[in-house]
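Shown next as structure tokens: one chain only, the form predicted on its own.
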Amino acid sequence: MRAGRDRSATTRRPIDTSFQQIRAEFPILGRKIYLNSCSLGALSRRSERHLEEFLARWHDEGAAAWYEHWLGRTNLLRRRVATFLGAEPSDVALLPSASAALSVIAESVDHSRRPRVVCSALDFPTLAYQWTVKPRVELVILRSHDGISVDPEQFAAAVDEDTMFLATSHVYFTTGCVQDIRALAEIAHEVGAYCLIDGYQAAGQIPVNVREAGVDFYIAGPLKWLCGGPGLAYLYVRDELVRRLRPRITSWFATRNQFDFDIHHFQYHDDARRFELGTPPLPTIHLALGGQEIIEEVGIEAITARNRELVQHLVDGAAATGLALRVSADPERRSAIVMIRHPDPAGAVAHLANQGIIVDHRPGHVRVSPHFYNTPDELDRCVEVLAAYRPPRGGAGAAALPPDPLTL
């Protein structure tokens, strides 16, 4: 779609000085125009200091630091994440990835009783892959009629008494469109199904309150908008389900008395730690603490408002130069993921990188994902360079824009 209004009609707002100070926390912003937070959030000096603390204790204390410090840091992160998501620490498990979190939940239920799982074509593939490999699961993938979103009524029509999970995204990685997860939870619960939400693209750029939303499971992590690095995921499980579910994938960190090292007896933790898998990734735990602190200090409401202004500026500028956008027509449903259709996305991304502008590409699109630490001038420069790019003659971009497979 082509969206937005003439750029000349947009009044540029000055950047608040607090954001200028925050920019100095992220060294990459002094070197590059970094607009790829949807792939990897910028690394802060705060996170570096936390990591340096971890390394110093490793050098000084070795494994002795586990009991006095590192388990405490792990529990601190769990508490901060729980509060940030509107949950209790007893509802949150720390896992190595979103895939691991999906796996442990998938192996906590009996699929023979309710074999159906409903996802959408706009979800990240990992969400569907989890169920694709299970021979007794009937996977239903809903198509998008407009290539931007999936109407809740489509979920309501597909979710029935045979459905175990309505499993979908809070924010679609394909379009940046924000879903109404409260409505989806109500649809699932109407027929006794679980609502599982992949919020990895959401947490840190839009407000999340899992209890108010009424979802059963919510997966997030520090890799992207929470600016905490790779190797960690957060799994929220609704408190009523924590003790009821008994995952068939487990580890010594999931047992109640793990330091008894009793090989003959296994008891699940009473809280969400029963879903955890193995030794936590301590470097990322420390990096994530730094990112979490900054996000909380700025405030998610301020971040959301800032990102909304940046996205509108980007949409207006891209539309004014004739670039074709794939974003929601409703600004309230947009996130800081902006997809720009392009005949040569890989070539365009490489060209932008040569100009010091870091973005990413997905099939048929250049993806620009600003965060609260970016500026309108950076977005203007990105649009200017992208609009001026001409693919090599006879190269990948010689053909017209391909059709969007999600709308066929």
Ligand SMILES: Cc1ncc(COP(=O)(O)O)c(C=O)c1O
Second form
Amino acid sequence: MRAGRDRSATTRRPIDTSFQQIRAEFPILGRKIYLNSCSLGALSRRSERHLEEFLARWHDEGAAAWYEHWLGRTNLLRRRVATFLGAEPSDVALLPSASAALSVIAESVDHSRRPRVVCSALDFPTLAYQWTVKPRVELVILRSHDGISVDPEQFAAAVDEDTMFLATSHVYFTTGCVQDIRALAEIAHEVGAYCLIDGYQAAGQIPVNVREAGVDFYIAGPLKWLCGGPGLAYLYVRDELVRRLRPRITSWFATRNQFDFDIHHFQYHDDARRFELGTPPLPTIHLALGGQEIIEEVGIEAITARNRELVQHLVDGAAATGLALRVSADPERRSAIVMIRHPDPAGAVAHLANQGIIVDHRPGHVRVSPHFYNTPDELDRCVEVLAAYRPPRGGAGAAALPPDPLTL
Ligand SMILES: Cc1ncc(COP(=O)(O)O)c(C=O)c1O
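Show the other one: the form predicted together with this ligand, since we just had the form predicted on its own.
And the full complex, kicking off with our chain again.
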């Protein structure tokens, strides 16, 4: 689907009618104004059908479906995700969460050799937590000077010969700002460190090519922009590292011959499956296949272009009503996570929910995250209701806008 322009549209910016058809795939869009895809992508009829097929086989065949069908579905998803990320299936492990993927990598290296890990204050906390809990790791958390991003120069200054990982986000969940991960990989590699990227907020809303970017590790998952639900994450490991790393947390799925059930001999799998931690979540694998198919059919380039239009529309509309935004000044570095500063974010989100508009809040901000299936009209309605909301007198947030927590 291509992002064309419909000049007959009546809103400030043109509506691309080609995206209207896809809305029928996502029932929630007929019930709510759903603008929280960076938390949980909308559920599609396609995913539902895949899940129903899984349940039917469970009823009909029980465990026999494992060998006949479900291992095949698991490998199909791995292949599709690998191609989508610009990798080979042998470079991709399936894990139960982004945190589990981070943990297995953090447990695959010798931190005594290089004790330093560098991340940023804008990253999702689970990234830093992996090393916070390791007493011998020196964790450096870089500040953001503008509350939007962290300058690659700051990483270059902090990453040295003692550094094991430059670990940060592709898209910051805090600000939606997109990082130049190729530049970050170069900075890490110049001093022999690994570049680990948390791409959970990137895959499905912007193009990702892990090999072109040259990163060593990349973590994604179906929960958000890939519209595939909770319980699964994708871990890419650069091929030269796959055979070299020997994780210290493991499972029978990580072994070369798992169905030999040989308790006396442990052998890592030759490919990225050596990082896997047990039985894969079959319901999510089926749901994720549905989301993955739709994202690929619509096309990631078209999705990115569509989301950029929606975000510009939202930014213009919010600014016109006097709402204060925290987004990158450079539209090229924006993504579909838009933070609107607010004195009473929780109250505002509850007020919007009462009007059938689903958004979320983070400290000091209302967070609006549209995806390709949303429309400019929905964004207009969200801005209108948010701008009209007044915190209750004397209640939380009744005061003026507090300082931005990310620039303190
Ligand atoms: C950027 C990012 N990384 C990691 C996570 C957490 O992932 P998990 O719960 O799968 O560990 C989230 C969740 O919202 C996220 O936004």
